[in-house]
Partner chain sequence: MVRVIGRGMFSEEYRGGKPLKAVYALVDDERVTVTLGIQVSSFTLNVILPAGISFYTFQSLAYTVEVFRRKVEPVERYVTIASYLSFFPLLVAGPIERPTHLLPQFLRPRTTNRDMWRQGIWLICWGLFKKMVVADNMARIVGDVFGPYDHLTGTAIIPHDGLRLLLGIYAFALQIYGDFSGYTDIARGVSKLFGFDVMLNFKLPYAALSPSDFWRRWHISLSTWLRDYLYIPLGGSRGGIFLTYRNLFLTMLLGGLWHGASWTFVLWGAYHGALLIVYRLLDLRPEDKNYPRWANALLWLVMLHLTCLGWLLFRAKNVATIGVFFQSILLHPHGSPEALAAFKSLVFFGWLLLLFQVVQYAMKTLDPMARWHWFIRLNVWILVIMSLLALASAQGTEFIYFAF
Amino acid sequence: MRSESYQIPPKRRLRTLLRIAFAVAWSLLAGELFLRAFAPQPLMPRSVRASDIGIRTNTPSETYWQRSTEVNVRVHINSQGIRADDDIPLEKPAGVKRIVVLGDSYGLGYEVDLKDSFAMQTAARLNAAGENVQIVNLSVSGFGTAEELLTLQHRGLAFHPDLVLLAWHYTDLDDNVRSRLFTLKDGKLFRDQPTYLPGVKTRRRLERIPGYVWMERNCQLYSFIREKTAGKLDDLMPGAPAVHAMPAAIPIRPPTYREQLAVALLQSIQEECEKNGAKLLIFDVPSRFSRTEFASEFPAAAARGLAQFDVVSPLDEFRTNLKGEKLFWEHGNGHLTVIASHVSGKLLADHILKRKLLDSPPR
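For the sequence shown above, give one chain's structure in the form predicted on its own.
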């Protein structure tokens, strides 16, 4: 006699599914409450889109908050994809000196309010000294020097800058190689890949899921899982960089390919500035190894004999006058604190005034 297969009654099946859903929801809620109470996670959203030149840009007309146990910062992006309260006309008003800022999240001023970013502090001090300065901050989180060159060529020069302020960070060295936007052949810079849009398509798909954006910006459990997963994936990637360590001394060795590429890109940016009547100033954001240990990893050795860059570094201030102060946030994404941004803005403003970098070049 053939036995018939047992069928779970629909009501029991529904009760089972409801129990599973309740258990999952309770576990997620418990995890969220535990993190908020005992191990608060930083919420550091960013929003980028593909631009018409094949690289990322800040999503226009976006406002989001960056929160941690140290900061509660509003980030507003105007309709042009610029971190600014209002839109900025391309035409420069009479009597105004414009500073176009290029950089990554350090240049954008993540984890500090707009007025406290080093770029706006530079402008405030220049204006207090009698200059009439306007900042156009074209920085985008994750940028390297290659993307900054393209941004200057296709967007920055349209704002008629008198000065280009470029925020350098050691991550640029790897970002330039990873993007493959440019390559060096026989010492000359060539355009390689037409686009570099890491994660943009995936992000757009995720944002179509109802509630995803809210979860990303408010859920600490999601932030915890995402950061842990991203860290594991980075470890599995071939050629993943080793743990960043404090250099004992400046090595005497031939420059590496990534250093040569970075210098070539900086040279191209300088040439673009010179052709368009602007000056270039590089702000060297130090690497942090502890609250009192910092270093510069600007590829000066690779640039020696090839180009003369105007570089400002706050290293001396960080190591001496501000020793022991919290200069990089320690419970978020490690950007410059308010005090570090203010000190950097003063150094930059003093340097600009001393070198007369906003004066019009002779015809």
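Rigid core (definition): largest C-alpha set, two forms, superposition within 1.5 Å. All figures in this text were calculated on a predicted structure; none of them were measured in a lab. Residue numbers count along the first chain shown, from 1. First, how it differs from the form predicted in complex with its partner chain.
Once both forms are fitted on their rigid core, the CA atom of R15 lies 2 Å or more apart between these two forms.
Give me the form predicted in complex with its partner chain now, not the form predicted on its own.
No partner chains or extra molecules come along with it, only the chain itself.
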């Protein structure tokens, strides 16, 4: 029986502490090695800051790599917070047609090289057809239509766009409601909250921890724990969204609030474009349910009767000519693959040329 006055000798205590410290350090290292050997995790860093208009923007002058078993992509953000190799002057050079791209990570071309993104592919095909097109990609990962409207108003119009290309994704429906930047009252759009900066403060604090940024960009164990924890927390959150299910068909029902809000925001974007002599083209990024199952969740039914939008969707191409191809990455964050981006770029370019969307309106 150990007496109450028994004290663990300091040397033994130190040895135990050292052993625990070593065990923890080794466990972390071994966990990382395990993941790299048996279950490689995607490393998908994204870097955003608060902008002066109360929403997120890409962190200027940043370069990071997105890595998974399928991709190894360099993402460079210029000093203006735009995914581009060089800075883009606000003044449009003579003879150049500008396309301002608005969207989320799909619009930004995550998980593909810049030249393979659908926006750059569109430009490449237009230039090959004799146009002189420049892309200004103002997309930011996590954006909804509400943030895209503000970005166009405060940043995009300064670039004097001839065409605004908006990448629509079904997540915009919820993002718009969640951000509360705009609300609908009696069918009219009102500005609500002044800012929407989810996770930006926390991120800034974390980034001040020495080594955090390096760990986020290189450590698979960290990425794994973060994703697992976030997934579990999402499940536990009250009102957690249901599993994203394949829509059966175009719904025969009155439009929901989120659909009405999305349409109202798109209408506002369209009005901004018209006021400034630009056209709006919407790229409807299909939702993926399996390698062969896709759907469009653009609120077409809600838009009907409210507004007319010029929409390009690669859905038919995905379902027919590209059936069975890998069109969305399957081991990373599920963005468009190179082949899907190229096909989308071709469809968009063909549409722009056919509808003469880059031609200046008669004055």
